[in-house]
Amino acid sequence: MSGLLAGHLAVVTGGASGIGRAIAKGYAEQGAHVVILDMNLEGAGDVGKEILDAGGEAWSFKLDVTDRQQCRDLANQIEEKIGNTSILVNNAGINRRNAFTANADDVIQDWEDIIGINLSGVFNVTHAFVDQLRSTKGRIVNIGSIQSFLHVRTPNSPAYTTSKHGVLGFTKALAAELGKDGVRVNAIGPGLIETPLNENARSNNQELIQTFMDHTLLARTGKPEDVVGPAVFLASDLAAYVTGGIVMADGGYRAI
């Protein structure tokens, strides 16, 4: 299969649904062989089957990104059985919207869970695959958010906002360190994308959704497929001189 990503082995975390699913399928359409990682193994397998049925190559594995040893073991397994990873997409994440002044137990649990998956999980997976990426002069694409920049008009939980600020900082720090090895590290900042992650908020908090729409120049919510183009660009040779940055896929939200 020819395409912008032909010859690459791409690993996508959180690939069973939403943005991760769309990126995994988009990468396969551009010729990459794709490894789908997710806590939901059945969902990851379904995405892999879609890719295989379309003529691509895909594998699926269960992964808890908060388990550092599991990340290392799986990275070794992929290297031994499939090959060296040249593209890593850190997409796995969760969100909750409890305020800092909400029930203390809930806030503490939010902090531990969200930071553990959204930020420490990115560290764990990247650390597990970094040797492979250095050997292939690979590309890392981290999924940030418009919450990688603080916007008081769309308040979010302190844990989620902190985690996405951290993802952007981690992106810049890794770009600075790994540039000499030929590894490019960038992020994507999605706006309000229609995914299972925010389905409840979209259904039950119309005031919040309207706040987003009032500041989104394209006047619509995004689809997971709207993130695929930036993800393909950053992983491809089209972005050969792009590193340490963030590409916003937010419908113009940050423009005003």
Ligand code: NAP
Given for the second form:
Amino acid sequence: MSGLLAGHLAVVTGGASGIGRAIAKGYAEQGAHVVILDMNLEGAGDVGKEILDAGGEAWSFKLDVTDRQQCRDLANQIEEKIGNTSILVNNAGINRRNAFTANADDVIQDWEDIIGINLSGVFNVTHAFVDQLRSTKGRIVNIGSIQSFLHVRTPNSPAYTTSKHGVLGFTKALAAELGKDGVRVNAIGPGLIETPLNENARSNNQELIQTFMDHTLLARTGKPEDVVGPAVFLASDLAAYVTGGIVMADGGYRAI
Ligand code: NAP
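Give me the form predicted together with the ligand now, not the form predicted on its own.
Full assembly next; the chain just shown is listed first.
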């Protein structure tokens, strides 16, 4: 298949839903062979089937990104059975909004889960695939957030804000270390994108949604497909001299 990503093998975590699903499909449309990893194996399989039905190549596996050994085992299995990964998208993530001063048990559980998935999960998966990515002079795309920078308008999510600041820091640290190996590492900062992640907030927290909209220059919420262009760009040779950066896909939220 031709396309900007022809000849690449792309691994997308959290690829069963929302932004990851859109990126997996967008990469396949650009000619990449795609491996979809997710806790939700059935959803991952559905996305794989959509790609196969459209004439692409896809595989799906169950993965909990918090399980470091499972990440290693799966990376080895993919290398043996499919080939060397050349694009890694660290997308799996969760969000919960509880103030730091809310119920202690809730706040502690949020911290464990959100840091475990959004930040340590990115470490675990990247560590498992780094040898493959070095061998292919690959590309890593980490999904950050507007909360990689801003938090005053969206209080009550200290764990999520910390995790997404960490994702941006990790992106820069790895870009600095892996640049000499020809591996590029970048992030994307989505704004409010309509996915199951924020379904509850969109239904029940109009005040929060209004805060987002008051600062979104394009005056609309984003769709998962709005993140695909930046993700294709960063993974492709169009971005051959781009590393250690973040491309915002936020409708202009960060500009004001
Ligand atoms: P989503 O629709 O909920 O998709 C996230 C996927 O990740 C789900 O399939 C989920 O599976 C999976 N997942 C959760 N925990 C996992 C784990 N431990 N191991 C493997 N997979 C796991 O959310 P989304 O909105 O597309 O979010 C994708 C990324 O974009 C996240 O990193 C999020 O922080 C980031 N982001 C989203 C927005 C937004 O407005 N939507 C904005 C900025 C950044 P289950 O459904 O089974 O839990």
